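Just one chain follows, in the form predicted on its own, and it is written as structure tokens.
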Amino acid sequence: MFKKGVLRELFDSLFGKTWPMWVGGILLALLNILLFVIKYPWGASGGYVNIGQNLFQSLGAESLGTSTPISLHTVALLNIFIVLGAFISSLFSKEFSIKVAPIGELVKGLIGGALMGIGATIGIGCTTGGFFSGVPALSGGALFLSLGFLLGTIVALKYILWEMEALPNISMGKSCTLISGTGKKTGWQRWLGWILIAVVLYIFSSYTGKGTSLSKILGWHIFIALILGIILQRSRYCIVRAFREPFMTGEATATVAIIISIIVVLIGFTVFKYFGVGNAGETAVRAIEMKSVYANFWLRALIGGFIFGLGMTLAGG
């Protein structure tokens, strides 16, 4: 009984309250370093491209398809299981609900998302792969991508402030919440969370049990994605806030958390890029040095980052 009480107390401490963002940032940084060692640092936009290509292919648009299924694409699996991990975390904390925003916010979310997709394609990177992994990898293109994020954020904020004064009704209107996370009948959320944990662990075991190098890599990406999603949900870690809040509210909590995590990733990446991983030869070390370094220096990164910065600020995340 004592052990059960201790475990329950630990569980409640993890999922009963929000974690400090800097704690989440450090944990995400450490996991990003692990991804660097396993195959490649954390990214996102390439996975969405693969998911989109598979979707087009399933609809018969072979010219827009790909030969790599989602089940064999590491970044696509990362994206899917990060969302699933965040969903499980929200269930454990009994915070899950379906919230439908006013129509104006939905439209801005759609436009902002489209701008982010365009910006990530042009700039060859997003806030995850291009910034969170690219800057610590000392990529010159990542620095200009980040500058584009900053400029795009400033311009989009000026629009939002103008909209609030001139067109306040755009973001107002009817909203609703379905399956509310508050109330007495919420015990099902944690039961569903445990079921999904078991499912993810089964998938992880299925991949790693095949014995091939690729299947082991894919399996560990699934497991790490689960943890990434939980950390993101509990710490409310958001790179957009780091660019937006200093100009919008004057707060720097998110900015400080991002800086701390970038420094941790920078140290880890630098060590592996300098010494290699294991007994890597000279050719392998060179390949390691080029991880998260893209051919987007400098104008392409700046333009793509600017468009992405507009979109992420307009969409609100």
The other form holds:
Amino acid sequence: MFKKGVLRELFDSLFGKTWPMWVGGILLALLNILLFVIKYPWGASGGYVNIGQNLFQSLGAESLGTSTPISLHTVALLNIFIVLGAFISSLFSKEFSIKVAPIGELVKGLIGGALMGIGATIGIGCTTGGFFSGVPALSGGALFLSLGFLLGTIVALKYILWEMEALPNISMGKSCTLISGTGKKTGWQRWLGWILIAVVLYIFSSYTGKGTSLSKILGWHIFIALILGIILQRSRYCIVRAFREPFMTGEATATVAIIISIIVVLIGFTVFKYFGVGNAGETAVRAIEMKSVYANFWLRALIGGFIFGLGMTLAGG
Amino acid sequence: MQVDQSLDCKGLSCPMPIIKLAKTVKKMNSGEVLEMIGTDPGSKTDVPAWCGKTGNILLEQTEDGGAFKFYIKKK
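Can you give me the structure for the form predicted in complex with the partner chain, which would complement the form predicted on its own we have just seen?
The complete assembly is shown below, putting the previous chain first.
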């Protein structure tokens, strides 16, 4: 007979409690290596640039040139399905809730987000592509980008501490909870989660079913993004925390977790670059791409990283 | 339990709750108890970790309807 009890137990232990961050870090590291084997290492900001370009194009700003449609852009799809994966994961854990922060915090979030957008565009990279993938790929630009993140974080933390003394009203005020995660009527959350899983798997199969090499790559990006989103939500894997923690609480659990995952990615990327997988010609080209000096080296990366670091700490989350 | 001071962190997201907590506890006297309320799920692990690091005592931790409550006694 089908042992339903065992599966239920597995499901409950996966979605019942938070995973340690280092577990999430190692799983994310392995998937990042997989993404590199399939196409490119994991990135995020490039996808937002693509989504932004498509948005401007749909508004009639043709001067920016024609961009790849979102449905054919690997990184844009990763971003969308990671958010969907994390949403599904929060539904499965019955943690999904909608909270509205005090108005001052919302404004800070908006400013922080805008700084992140500007910083990622100037520095060509964010904490994902520029740090989590860039550092293990031993990109010179990524090292300067990371230094910029660190400096930006320190300055933004100093600002937050100053704000708390001088303008305490900013972080006070009305806040409300629209949908609460816990409580009695939460059964719908798991059902909605299963429906969304079915939708994502349908989209995955419709991509891979087309048979062209690109659609297969895109399809697998969607599938991996779903898993990335679930891991991110369950382990609360947060690179911002790793940068912030040592200067804030002196704690370093997040920092250590992120260093462990960076080491795993470093080993995986190095092995892949050294031996290559699949089509040897293409691998060689990609290995050169990963090693060469990128356009953001070194001042652009440092400035962009600093602006991004300011924004990510200010926005919080 | 006698609560000496209350701190409302509802709607705030990380790192604000921990920074506010650190600042409030700093101004309290030894042995006083702080009640902290927040909605950031990160606080669930952050507050106990902060207490462990700073030596303040986490007396109680509850969760109700998406809101977390912590009772912290100053060292």
